[in-house]
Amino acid sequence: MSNHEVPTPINAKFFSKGAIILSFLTLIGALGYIYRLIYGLDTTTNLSNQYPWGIWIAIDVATGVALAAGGFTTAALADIFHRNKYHSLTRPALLTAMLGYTFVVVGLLADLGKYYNVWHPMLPSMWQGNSVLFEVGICVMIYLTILYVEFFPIVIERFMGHVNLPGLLSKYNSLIESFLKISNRTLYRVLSLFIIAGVVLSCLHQSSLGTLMVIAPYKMHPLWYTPILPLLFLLSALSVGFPMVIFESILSSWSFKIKPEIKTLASIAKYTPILLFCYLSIKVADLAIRNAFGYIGETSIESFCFILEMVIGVIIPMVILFQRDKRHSIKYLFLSALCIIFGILLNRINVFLVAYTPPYSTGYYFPSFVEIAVTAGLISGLILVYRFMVIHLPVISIQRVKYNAVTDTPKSESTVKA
């Protein structure tokens, strides 16, 4: 990291436009989230016994645990193999994690049908080691409590040698500072066990929720469904790790006007088009060994979303990301990554709604006004955490100057919040 970049709270006010709109929809969500908790599935979502999951698995749960995949992949560069350079990016990465795992949690009980019964699997006596489900369940649990003891030597940054509580509560000031140190020494020392668990995890659940689809042979398109799925599914998150975090990156130096961080986007990207070669050339092994090939030919609209899924989310990243020009373009980079975000949110849709038909389906799935709403509104109010908390905490690094975000330029000197 530069001398000239530091994490730092960024100066700026909470409520901008967009901020407002997200909001508004935020509330629609919570206002949906709070009626289904309250009137059920069967009232408030087109689910039925023979599409028994709908947008809150495909997207809400399997496209956001892909996507929150930008925390374990860069803190395994930066800190397992010891690519400081990228040190600057792991805290945002870890950030979007954090939500994106909290958030997928939140959603998931919204379609759980007794949610009440959420904790069940903090039980032993309640293990199942034969389910997948318990073995996503487990490692997304912990790998989430991981994330908040990962995320809290910033936390402690930010408030330690700042403790000043008013009036009465003036008096726990010393006991609130020396309990910071203590757990900031005692994390220092750890926190490397945890962030190699963390890895571990990730990779366990990724893989697994692919493998909830492998015990439905004849209910899913040959296009999708295949005994590597739970490969696909690992390769796939890895793949979007690094675009979900330029992603991130780019999206909040434009919205808060401060410089990219460029040289180091650039030089994270150049990983992706090596996975993103690795999952289409097994994809196509697989295609071809299952002699699966002959559907994408087929007028269908299985073969339009696998051909539109593979194209934009794949090959077209994966050809742009390859040229170094590119790489070190902000427009390009922005481009690629949206494309390969695009590409995993059609993978998980397709694979959990379009590849899946029941035997006995009397109709179509389409989500209710209450599903949309919900979904909308978790990606909302997750974007005005990460908003509310990269304002007041050290997340994002940045060079001590404004950016104009349309000419690529310096602007001034900029006032930055200690």
Contents of the next structure:
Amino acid sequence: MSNHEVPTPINAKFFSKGAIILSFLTLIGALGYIYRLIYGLDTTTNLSNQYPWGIWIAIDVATGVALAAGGFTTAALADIFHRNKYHSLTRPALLTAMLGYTFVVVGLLADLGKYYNVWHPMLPSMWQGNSVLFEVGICVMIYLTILYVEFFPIVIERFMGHVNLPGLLSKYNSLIESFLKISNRTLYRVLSLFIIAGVVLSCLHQSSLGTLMVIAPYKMHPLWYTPILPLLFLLSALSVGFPMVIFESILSSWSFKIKPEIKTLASIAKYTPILLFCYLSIKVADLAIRNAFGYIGETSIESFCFILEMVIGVIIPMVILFQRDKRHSIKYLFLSALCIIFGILLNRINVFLVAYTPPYSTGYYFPSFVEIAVTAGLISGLILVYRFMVIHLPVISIQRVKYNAVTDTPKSESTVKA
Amino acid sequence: MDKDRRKFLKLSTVATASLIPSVTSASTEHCEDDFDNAFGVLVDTTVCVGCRNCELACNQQNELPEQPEEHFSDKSVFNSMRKPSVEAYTVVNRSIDSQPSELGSFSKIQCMHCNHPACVSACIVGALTKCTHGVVSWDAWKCIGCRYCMIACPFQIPAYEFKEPLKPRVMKCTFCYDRIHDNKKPACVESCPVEALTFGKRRDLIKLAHSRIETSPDKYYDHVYGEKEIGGTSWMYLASKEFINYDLPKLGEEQIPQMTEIIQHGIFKSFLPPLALYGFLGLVMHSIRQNKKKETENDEQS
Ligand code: SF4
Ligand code: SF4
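Counterpart to the form predicted alone, namely the form predicted together with the partner chain:
The next block holds the full complex; its first chain is the one shown before.
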């Protein structure tokens, strides 16, 4: 049991050097976002009738959802399969997933031509059971709600018994206090139901994101077009789940100068090469069955991107992580996690953009400055909110020794029991 | 007079626009398999002279941006291939390997009004529907602007008003729904001076197409494009032996949405698979928890 590790708000300054740079990027992104809302897609993006989808779909939405997979994979491992030693990782993973999905929705709104109609799929009169996108939309919506519910206990834990609103608002203190108490009790009982639902919904929409492009058989490059795209998407999301957790954990330990939990990380990393191996074998078998191996040899942008995706994203990290000693080295852990994350990013870009070749086209799609700025701004904004939250909420677990050094009250004690 | 006509047209489109949703929702089910009774157009590219009258008629009918008459008699547009856009629901192209104005080398393209439209299957909110008369129509109110229909369409037809910041529309041939409804031919068909376009029931058009091929086997390429392609389309094409590529993509007979719908309905078969997964995970969670409890109890006892 990880009793000696307790999630605590981190005692750090919000505006580090990195945070200032990120704030700057977020600001530019926000301006780009507003610019897009006012002037429309034509002025701000390089989208066209030939290439109707760009990086806002491939990166902000598709990659965003895949990289948020750490949330449900860790929850499944720690809460459903009760591998308790990983409990310290569930909160950071949950926070990433919650913020990740929130930013996916924000990014999607920029891309939708009529963003103010985004609620339409909720109306039963507009339900469209044949549409893959409909299923993705509904699943993401419910899952996002579940993530908020799952995260709420962390907020409760921070404030229960400490509600202290200033000035006039102070008369509500006891009201909020009792609300927190009641929700704490109810949530404690039903939380497992939500956790399982979160895992099921994740499996559904992670795979369905892959089904999206199955509707364009004549427009997709054969290296990526396969009816098993949903399976590949699910498997790759599962594979990137733990590496994402590792990546973040190491990054925040560097940023906040705390000791990385190398043992836990090394241990959770042992699942990854197995998943990558499954992914690789299925991919190879699929290419063989569809007789598409030949396309790898052709010298084109597509074949280059494919090779890059497979070698950096799958083969190299798989080989590294299969070795026990390398798993126990922070450097190699970080490197392989980075490779896998890059591989996922490239794979989603490949499937949604590189593989997409309209029958009639007069050029290629390349994102505009505003598109890149908004995407970069969203990522920076996400990291900033993450930083803010781990500074103010008990998310990251630090060892007791460190914990004593933190001047906060030992409010986290109660949750260890829960 | 022209102005009056325009006003009338505007009125009638507004009127039908408000009618369409009710008509479509009521009739989608029973017209689902009734493709033979659906309307269609047979395009005989061997007859088309490339006058672009259909483009003019279409722009007027659908109130697309007003263009000077000369715009439509300009033959230089044939130098490159065009696709329908937000300013033109239909365009006429000339085969690249043909001589200027060579007969048989022109083809008009527009939405094919597929029997099993990929765009309809894709649309997240059901803004696109296959409705009475075989028309694939679009509902401005429902659309959220995701542009998935554009990804899905194998003919690369729907165009999007990217320039419009607030109310961008998905633009494509409407098959002159209101005209058909009033027992009139689509505007383009009516405007064609050489009868390259024949409007009628899809079933009859297929027969007509084959009889034309039979009577002049030397002239026609023996294939009716759109009869079987991706499960059939309402618009179909005949071509001469020389210019069989008529700018239309080579497609198989499989319906495009088939695969995604099989996957989709496989996963969601009365919600069984997700529920089964839920039950299974719940069971795992519960049993492991019980085991752990026992273990700790045993530990405490010993
Ligand atoms: S041609 Fe394209 S837009 Fe027209 S019905 Fe078929 S899939 Fe839809
Ligand atoms: S852009 Fe509009 S019509 Fe096209 S799929 Fe999206 S919601 Fe449907």
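Remember, it's a predicted structure, so these values are computed and weren't measured experimentally. Residue numbers count along the first chain shown, from 1. If you superpose the two forms and keep the largest set of C-alpha atoms that fall within 1.5 Å, you have the rigid core.
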Once the core is superposed between the two forms, does residue 166 show a C-alpha displacement of at least 2 Å? yes
